[in-house]
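Given as structure tokens, the chain that follows is alone and in the form predicted on its own.
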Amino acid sequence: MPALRIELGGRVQGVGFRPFVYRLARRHGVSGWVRNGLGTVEILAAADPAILDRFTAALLAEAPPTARPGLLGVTPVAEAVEPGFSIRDSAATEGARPAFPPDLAPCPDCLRELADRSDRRAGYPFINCTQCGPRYSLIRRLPYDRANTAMAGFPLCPACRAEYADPLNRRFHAEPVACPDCGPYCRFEAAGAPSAAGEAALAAGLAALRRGLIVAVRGVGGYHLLCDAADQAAVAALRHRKSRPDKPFAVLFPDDARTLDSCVAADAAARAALRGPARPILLLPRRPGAPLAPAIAPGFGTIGAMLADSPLHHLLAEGFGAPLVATSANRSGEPMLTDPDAAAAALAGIADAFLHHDRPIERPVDDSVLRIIDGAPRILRAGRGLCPIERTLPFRLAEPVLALGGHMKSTIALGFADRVVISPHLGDLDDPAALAGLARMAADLQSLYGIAPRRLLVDAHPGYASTRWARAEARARGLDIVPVWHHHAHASALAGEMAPGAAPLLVLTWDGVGLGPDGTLWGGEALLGRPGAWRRVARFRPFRLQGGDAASRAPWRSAAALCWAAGIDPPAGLLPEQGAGIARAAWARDLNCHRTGAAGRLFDAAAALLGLCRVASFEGQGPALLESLADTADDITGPAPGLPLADAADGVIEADWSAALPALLDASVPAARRAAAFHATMAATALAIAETVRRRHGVAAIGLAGGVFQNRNLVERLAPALRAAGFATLFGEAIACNDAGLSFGQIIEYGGRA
């Protein structure tokens, strides 16, 4: 009888691969075997040579939901196989590929169970299956087998081994499956108050959460603080001990349609989302009169949204009833809190009580954020349910590189042969412990790949905390330093991602600010070319904007600047009382400044003119706010103009921010139809400067990436104009606009100098 030998890579592991081979051959009677090898599923098949290739057409056709097959290879094999089909133990296998699965949200089936009082998981909040459950955040090695993570230390119980032997049980190897009797359990600690476990914590905590209190509870892969989110004392408090004033809380919804309608607006893509394996926190319109606390998202139009991650989670959110605020236990930009004695002290003058639980978390991973823009779901940071993201190259890498990406919203990304691995949000580098936190996981990917760089790709700046940890790097392991600048990497991710072939691209990279090669600030150009062959063609007119890193933090440092530069008066009430004539002669004399067209701040500069955000209390508000200010406007009618363009002395077109200011400063109109004609002025500018490059160029496709691209009004004005104009719009969707898909970009801009 003829028999194959197939081998599979991709996401196969965790993912209940193998006892889907097993039905599926008893379906297609094909005898043999399968089994687990470093990365891959390795299968000997033996049947009629007809009924091998449907069984080979259905492994990838038929494959589980949540499971990502590519075919490594098929070959003939002289072998007597034995009647019958088995799986065997894992194998170490040379030239593995290994693919991580991302943690997933619970399934359907283990739902059902989970509210079933008859079933022996009911109300068990580790309850898993091959479908769900963790698993990059208890992985310690591969291959995937539960000695090799987090539950090696939970053996199991008889039923639960039953379940795991059993290659028609959707529990076979199961890696974390558990119950009551044999798994991990909850623990509920409270000052004076006596501590509870088992059902009697879960209990505990919701009693907590019901009395206002902030519970701080250990998931997946962090640690989260919960509050009533209709409680505007307890958000309040939460705001206050987190040090947190403005930044927007996600809202936890009960999974019912009723209260998510109540308070968001959500369509069928936005559903579908939120409902994803990934559960990920899905920005989304927030309804007039929805019955949250003021204080969850003051001053935006939209609501950070989720459902349920975890069992934990879902048991909380049924039966607490209402929406509850879950943001991320740690202060902004720090690592996710992982360990319960080390989040007990961190959080003992924020959270009320504790939800812990035992199970260990190898790695933290911080709650994936995305919002539909255009029409279509984007990642705005990666984490939890979408993590690691591991994708093909366009090319094949000459040896092993390490990315590692920028400063502010960090990730890193390992690539190594035709493949590239991209790490969950780490944070901003401002923080020692964020960069210890990126130092470990550059350690953790090169020991779960088994891939050691020989080079390391960073950003220009040179002061940045990931150049200069890989700088220090380099040194100590001998490694090559290769610097690839901030923009070029920004076009160079948009086009891995979506254009990864030959053809001219158009990419607009509007952001805050990156170093350039000019030694000037970018953040708002337009690049020609492909990876590793970019050049400028077009730019904001650049300005001189004073006080060095401080005016990423003061939108109203931006707004002086254009206002100076024009030679108009700032309006009153935008200038500080403290620093502000300093500040001035200052930019007179040239110190302390440095020239930048970015884009980002042109936003800032709008959103502090308008008054809405002179100082920030955190990345990006200014411009937030001015975009949700936009979107309450009755929309300006007729077309836009754009800003006037001109060649500058160096051949790049220019367009001239200075005609915008008048409109800006205009009290006789109401601040929202102000907010909304920026926005509409800007994608008009970049639609002028696209058709102006493609009449002396000839390009046809063009790309919007970098963090000002988040703006959903203004993409929704930009993206329908540059179709109708008859260009190919390319937007990413699997790597962030942000400056999270840094460090991918950098190894498809590194690639595409060879």
Second form
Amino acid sequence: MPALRIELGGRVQGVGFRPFVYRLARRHGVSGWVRNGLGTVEILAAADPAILDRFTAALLAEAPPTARPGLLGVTPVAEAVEPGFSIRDSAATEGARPAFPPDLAPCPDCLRELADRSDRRAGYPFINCTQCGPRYSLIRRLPYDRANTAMAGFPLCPACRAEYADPLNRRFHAEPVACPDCGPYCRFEAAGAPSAAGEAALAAGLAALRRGLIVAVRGVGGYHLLCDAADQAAVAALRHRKSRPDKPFAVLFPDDARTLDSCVAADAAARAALRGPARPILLLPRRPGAPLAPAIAPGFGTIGAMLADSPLHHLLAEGFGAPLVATSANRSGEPMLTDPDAAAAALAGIADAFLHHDRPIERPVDDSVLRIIDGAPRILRAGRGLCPIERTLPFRLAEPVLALGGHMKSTIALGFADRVVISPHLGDLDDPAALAGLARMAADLQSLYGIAPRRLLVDAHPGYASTRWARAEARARGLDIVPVWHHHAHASALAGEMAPGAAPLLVLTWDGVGLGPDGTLWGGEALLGRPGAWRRVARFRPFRLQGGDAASRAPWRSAAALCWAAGIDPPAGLLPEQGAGIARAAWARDLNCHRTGAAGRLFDAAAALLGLCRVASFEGQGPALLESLADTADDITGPAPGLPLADAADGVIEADWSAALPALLDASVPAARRAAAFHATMAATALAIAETVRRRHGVAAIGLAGGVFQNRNLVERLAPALRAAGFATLFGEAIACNDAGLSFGQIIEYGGRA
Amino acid sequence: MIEDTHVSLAHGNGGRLMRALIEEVFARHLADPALDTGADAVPVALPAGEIVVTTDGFTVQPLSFPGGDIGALAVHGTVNDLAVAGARPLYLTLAALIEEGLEIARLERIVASLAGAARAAGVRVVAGDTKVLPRGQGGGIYLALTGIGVRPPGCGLGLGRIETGDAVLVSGPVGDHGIAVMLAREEFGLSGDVVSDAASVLPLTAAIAVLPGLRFMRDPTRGGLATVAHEIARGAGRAVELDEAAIPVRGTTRAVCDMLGYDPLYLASEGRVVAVAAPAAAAAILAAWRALPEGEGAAIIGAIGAAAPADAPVLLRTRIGGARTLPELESDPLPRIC
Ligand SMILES: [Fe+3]
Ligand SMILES: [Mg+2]
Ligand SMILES: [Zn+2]
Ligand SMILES: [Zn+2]
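Shown: the form predicted on its own; wanted: the form predicted in complex with its partner chain:
Okay, now the whole complex, with that chain kicking things off.
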């Protein structure tokens, strides 16, 4: 009988792939075996040639929903194969191509059992199967076997062992399989209250939430803080205790359409994104009159909504029966708190009670954040359920590289051969814990994939903590450092995801600031070319911005800078009462000033001029409030003239922001309409830049890159206008347009240079 | 006798005018029997002990500022370097590089201030040199000083003595000098709101040098407290953890920093001492400092951590309970927030 050796890669571990192969082989009457390699699945299959063909095709076509198999090789072998099909132990093969399964939300089968009072796992918060449950957050090393995970310390009870060993069972080799007999277990702790375990712990947690308390809950990738989302006092207390005055909180909804619909506008696409196995936070328009505490997202027209990502969260959300605030328990920019003792210490003054569990978290992973913009869900932050993101590169790397990304919203990426693996969100690297997390992640990726890069790709900004880390690492280990310009990486990230082909691409790279090749701070550029060969063809008129990093946190500085540069007196109340004179003098004397034409700073300025945000308590606050206000304007679709374009002395098209100032300052027009008009002006400017570049260079495709395009109002004006003007319009989905995409972009840019 | 009102190139040509300038301006104010203005070298007597030498250049702009001028600053800067090394400063040498056109009356004030600071610190200026630079090639005057001092043999101070758990202290508010000079230079009309802390730190170092458990002292001049923290971290091979709420910064200095986007932890002080000491000794040092007028604002501001990551060894526990790394100073710190 002819026999084939079939090797599959991609996401084939932790997703029930071997039992699927087993069942498929039995159904087709194929003999042989299946086993896990180091991230691969190997099959020996013997049958008639026609059956083998069908079997091989079905391996790909009928794979489990969360699997992403790819054929690595099919080789005929001359091997005597015993009749029957078996699942063999994992083989530790060399040079394999591992692919990590992400953490998956509970599947419908498990949710059914969870609710079934007769099931032995009824109400058990750690139920899972081959189609769901934690993966990435509990893997210690490959191959993906229970002994190599955080479940190693939970011996299987006889019932679970039988399910685990039965190839026809849904839990066959479900590595994190668990039940009330094996553990893990919950534990409730609160000052002045008796601690409780198991089901009583869950009940105590729910009771605390109902009393308006703040409860820290250990989830899949770290701790969340939960409280009643309708309880203004509880939400305000959470804000106060977390020192988080303004940044919106995410809301965990029970899985019922009425509650969700009463709070947010979620269409079919939004529901699909919410219910996806990644269970992200999805930014959705908030409904007027939503029964949510105003303090959840003051000034914002959106709510970050999520559904339960674990059985524990499911039980809490359903048991509470109403929306709950669910915010990461760490401070903004810091890595998730994962360890019970560390969480208890760090949250002592913040959480009233704790719902711990005893399943170790091997690596912190924050919630993913998505937003539907221009018709598709776009990743703004990749974390739990999505990571690690693995992609095929459009080229082959001669040597492996590690890309360190940016400074804020940090991610890193490991590139080798024709593959790239992107880390989850690591935080803001000013924070020592986030930087330590980056170092751990770098080591983790290298050891998990068995790859030792010789080259480190960094942002050209010498002061980024990632750049500094790489310099120290390179010195210590004799590695090469390759700097990449910030906006080249942004443009390349877009090109690398969207694969626009060989023709030159025009990418608008609009963000806050990043160091440009001319020593100024870019952020409002249009770059023409391809990865490895970008040329700046347009920018905003550069202006002098005073205050260093403080300028990014104080939109009034951008607003005042524009006014002064345009010879206009800043409006009353814009500048701080104390020190307005010194600020002006410092600006005039070029003291601690930098030159920039960053679009993000223009949005900052507009927000400050409209009185929305003079000083920001979190990154991007001004532009986000400006967008929310613009969304409330009565005519949000009205066309607007773009800013005037002119050729600067160096031949670069320059858009002059000063033309936008009179309209922003015209107090006779309602602020909402001015906010909308500003968005329309910026969109019209982008369109005019694209058309001017097309006339000169014949470009047909335009890409949107940089954090400014997280702005739905802007993109939903701009993208349709670009399409109407005949441009192929590219806007990423899987790679964040903000600085989280830089690490991937650095690898694409580097590969493009070769 | 000097007839001119301004320094000219002729005052630097080695002839009669130069001799007059040295005698009438420098020697008169410095008035030291050991200062033989005709000799190129002088012998000095040193008591027993370890000889400590330092050298420093001074180019501050403007030449005078609230709380001091370049003359006094030069003495304090040099003397302080000896003092924090645990030495008693004894002698200074002085090189003055004068720009053509400097008003002689102004030069006299600077030299008088220098002489006064030296007397107060108990040091003698024993050798000197003057040069005149063509107009446009100097900022009025540059001073270069060498200081010689003596410390007891086997002085137990050094970065190598620092251990995990040690306390970090500072003798008073930081950053005043940097802001005072900046405000004076930039003519914001705010000059005088902040007064430089420039002063001799000898009383501060003398008060604690005898205390057991003192490991290390440094004056947080150029690059400020953060830069000293980096020197400590590098030298000790350990993390330095500072507590933002504990670091003394004057209200006006902080307000000016906030307005201009500067971090006071990176601004120079010229009359402060940073000390590292065994935890048990910290309270005694604090008490000794606070008993002095120069040390009223002293505080324990942090601690030495365990082995440090090479790229980020200095961290600040922020007021709101977070933490951020304090990077090593860049020549031109660019904004980093995208
Ligand atoms: Fe950026
Ligand atoms: Mg010095
Ligand atoms: Zn399941
Ligand atoms: Zn069990």
